[in-house]
Structures are given as structure tokens and as C-alpha cells.
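Take a look at this one chain, the form predicted alone, written out in C-alpha cells.
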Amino acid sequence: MDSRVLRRKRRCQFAAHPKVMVKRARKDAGKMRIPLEASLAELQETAKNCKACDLWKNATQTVFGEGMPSAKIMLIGEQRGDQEDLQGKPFVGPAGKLLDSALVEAGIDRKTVYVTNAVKHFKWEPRGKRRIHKKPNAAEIAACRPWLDAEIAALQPKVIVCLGATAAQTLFGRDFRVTLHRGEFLKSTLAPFVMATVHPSSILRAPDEETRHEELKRFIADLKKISRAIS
């Protein structure tokens, strides 16, 4: 076999036994006061104080995953924008609306998702009088990881969606590239499916309306894969 693919087969294959990955939720909760066996509303409850790393001091609040417990589907973003650290909910800013139009493209439910970050509170930088995202660090994320494992492991998905290179590389590492893997589905023990694609606001970024509208359509048939796959 050429190496190039053995490489990209081995990476293919992603994260740790599920009992590994419940014994290392468990050590990390305890260190952190994450109540073991948790709801998702006590996990909730519990996250509002989280001071593990420095970000909920210019933070307005700690803003949780949201959903109904019995979800099948998990999406996985970077951290909170804006609007979310302001509203305390999660995708509800333009990403989280273009979200919403490109499930219902997909014909997926959006009773049947839960979505959520990687990273809990807003990182910023001051722009005028705007408040301009800035990109978490490795630090940051592992602080924010214990509450990710905890809500996987409380809501046990049937699918697992990254959207964006920070969720994908907090689940399977450093060296994991969307570019590589996008729309795949990826061997992994998290879920019975899981996906990596591109964040919503990626495709907002998008240098004209052609490109955006392409993009968009490359988006919803990432999404329609995980449709077929628990219809």
C-alpha cells in the first residue's frame, strides 16, 4: 500500500476506547467539581461557575450546550460568539442561522440536535466598540475539555459533527485536518457516526456571493450524509 494512504488511513481512525475515555472524564471531573454520572442540566447548572481557565473573567457568562437529552445528533463548535455570550445560548448569532437554514435543507429535525463548543466562554479582543472573536488557545480548550467528554458521555449521541478545525482538533488531535477528512466518516468509538466539516462561519467569511453559495451547497450535503445515515 502507497504510504501516503496508510498515513491517511491510520488517521482515519480516531479517539480512545469508551471506557478510557469515561475513566479520563471521570479524573478530570473530579478535579474540576463535575458531579459524575451528571444530566445535562446539572452539568449545565454546575458550568456556570467554571473558572478553570482565564476566559470567564472578560466573559459575560458561561454558555452551555443546548438541546433535548435524547438528541441523536451532537454538533461540535469552536467557542462562543457575541451574540451567544450575550443571549447565553448557543448558535444564535448569523453562523447559528445560517445553521438552522442549512439543516432544514438537509432535512434534519432540529429537535433531534444538540449543539454546543469546545470551548465554553468568549474570547475577545476590543475593535472600537466591537468585540471581535479571537482564537482560543491549547490551554483554553484543554481547561474546556472535561465539559465536552461529560456531555458526550451524558447525551452518548448516535452522531458527532466538528464543525471547524478547533472542535475537530480537540476530539482527534493536533494533527487532524479538516481539508483532509471533510465529510468522511471517521472510525471512532465517540459515536456510532462521526463528521468533520466546516463551521458555519467560515462559509460568512466567504470573499463573494458565489463562493458563498458553493460553499453553502458543499455544506448541506455534509449534513444530508448524517440524515441518510439515522434515517
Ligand code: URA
The other form holds:
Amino acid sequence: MDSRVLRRKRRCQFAAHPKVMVKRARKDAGKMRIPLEASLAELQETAKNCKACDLWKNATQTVFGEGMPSAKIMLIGEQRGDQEDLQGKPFVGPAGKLLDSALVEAGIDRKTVYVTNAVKHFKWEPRGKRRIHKKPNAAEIAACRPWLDAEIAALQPKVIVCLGATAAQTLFGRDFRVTLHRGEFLKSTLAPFVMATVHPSSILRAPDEETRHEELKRFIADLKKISRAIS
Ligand code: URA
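Compare with the form predicted alone: the form predicted in complex with ligand URA:
Everything in the complex follows now, all chains and molecules, and the chain you saw is the first one.
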């Protein structure tokens, strides 16, 4: 195999061993006062006061993950949008609506899925009266990582799906490219099945109706693979 392909292949495999992950999570959790072996409900309560980075200052509230503690599938987005920030729930705005209908098409009931984000506060900048989404930076993503690790440890999902580059790079490193590995099951110690696909917002941003339709079809096909993996 071409050495560049091999290097890329190695890079996309999540490196941290569970023991390393637990050690790192414990260290970070200690600093951030994340209760060890906490339930999702306890984590959610503690996260309300998180000030690990400055994003809390302009956000309405911490928006933690949501779903049944017995959920087998964990979906990870980037960060909440305007609606999510106001309502205190993940994926309830336009991207969430698209996600819901794609899940239905793939035969997955959203009520059986745990949905969270790499970053738990809304980062935005004002444009007139509107709050425009701003991409979180590496420091903000790193500051939020212990919460994601704690959620994964508490839920122990069978499947993890990263929606978009921010979530995928949070788990697989900054060199990871969703465009190269989209829809593949990746070797990872985080869960038996781990996959990255596009973020639903990218489908909403498609330049024309035909592209949007094609992208939605591909997204549903990725979700169907997950549905098959857990059946
Ligand atoms: N986009 C995300 O990544 N997460 C949300 O919760 C909403 C929009």
C-alpha cells in the first residue's frame, strides 16, 4: 500500500487506549470538578456551571447532551445554534429538523439516540439583530473535551457518529478529513462502531436543490449503516 495512504489510514484510527483516556479524563475532570463515574444526569447538572473557557459569558446556558441513558447510538455535533442556546436542547433548530427526518428515513427513532455536541456553549457574533454562529477554536474544543469523554464513559454507546469536521477532529485529531473517511466504520476504542459523516447544516447550505437532495440521500445512507450495525 502507498505509504501516504497507510499514514492517512493510521491517522484516522483513534490512538488513545481506554486507560489513557480514563487517566486523561480523570486529570481534566479533577481540574473541572467533573464527578467521576457520574451519571448523565449528574454530569448535566454539574456542566451548568462550567467556566472552563470564556464561551459561557455570551451564551444563554450550557446545553448538555440529551437522550436516554440506555441509548445505543450517540450523535456528536459541533456546538449549539441560536435555537438550541435559547431552548436549552441540542439539535432543535433547522439542522435538528433535517437530522430528525433523516433519522426517520434511516429507520432510527430519535428517542433512542443520545445527541450531544463537542462544545456545550453557543459561540456567536452579532450581525444586526441576529446572532451568527462562529466556529469554536481549538482551545474551546479542548476545554469542553472532558465533558464529552465523561458522556461517552457514562453512556458507553454501541455506536458513535460524528456529525461534521469539528466533532470528527475532536475525536480523531486535526488531520482527520470527513471528506476522505465519510461513512466508514473507523477503528476506535471509544465504541464498537464509530463513524464520521457530514453535519446536517452542510446539507442545508447546499448551493441548489439537486445537490441538497443528493447530499441528503448520502447522509441517510450513512445513517442506515448505523441502523444495520445495531440491529
Ligand atoms: N448544530 C450542532 O452542531 N449542534 C446543535 O445542537 C445544533 C446545530
